[in-house]
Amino acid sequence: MSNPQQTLSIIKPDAVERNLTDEIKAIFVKNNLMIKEDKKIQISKEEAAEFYKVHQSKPFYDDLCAYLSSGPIVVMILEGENAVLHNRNLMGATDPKKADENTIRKLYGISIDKNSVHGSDSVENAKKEINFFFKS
């Protein structure tokens, strides 16, 4: 592996509620992303607000925080070659209707808000997001 990287992935409340955790994990593993660590947790609205702080000026911020804290989530550290980009490609576009065929959001996403998964958008944010959920 020339460029092993880590990224954070979250299986969001809509997917956990529909028992899709194992299917989604299988997609990562099948596509050469190792799940280094994972845990099922429930976060408070305050924790969600802290996690999504980068979006706080956007109109969807409050809904996003309410949604992420609305039920159990599964947080994972994925590791593999160019993991950040690889995971984003596997997830597909934020809006499931616009996501490519066979991406996680196309397969399981319900709406632009309930799109089943989150993934870090850069190596820098991946480090921050991993630390947020997996403080060593």
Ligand code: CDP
The other form holds:
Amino acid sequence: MSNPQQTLSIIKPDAVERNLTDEIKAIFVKNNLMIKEDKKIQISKEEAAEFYKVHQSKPFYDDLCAYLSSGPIVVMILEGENAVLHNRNLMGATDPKKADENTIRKLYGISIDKNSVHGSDSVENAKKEINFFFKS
Ligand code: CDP
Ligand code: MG
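Pass me the form predicted together with cytidine-5'-diphosphate as well; I've looked at the form predicted alone already.
Every component of the complex follows; first up is the chain already shown.
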């Protein structure tokens, strides 16, 4: 591997609730992203607010934090070649309506807020987000 990376992936409440966890995990594995760690948890609204702190000035922040804490989620460390960007490409655009064919959000996303998955957007944020959920 010339550029091995780890990234954080979250299967959001809308997808966990629809029993899509195994299908989404299979997409990662099929596309050479190894699932190094995974756990199903439910977080508090306060923890969601901390996790999404970069968005605190956005109009959707409060709803976003309420949503991420509204039900069980699956958090995973994915590892592979260029894992951060590779995962973002597999996820597709934030708005499922704008996502490319066969991306996770196109296949499973319901709306811009219930878009089934989260993925770190940079190597630096991946480290912070992995540490947030998997403190060593
Ligand atoms: O998740 P992604 O990195 O693609 O998008 P973001 O811009 O970092 O936004 C974080 C999350 O906020 C999105 O995944 C959406 O669930 C939510 N969001 C929203 O509800 N309404 C928007 N207009 C934009 C984002
Ligand atoms: Mg983001």
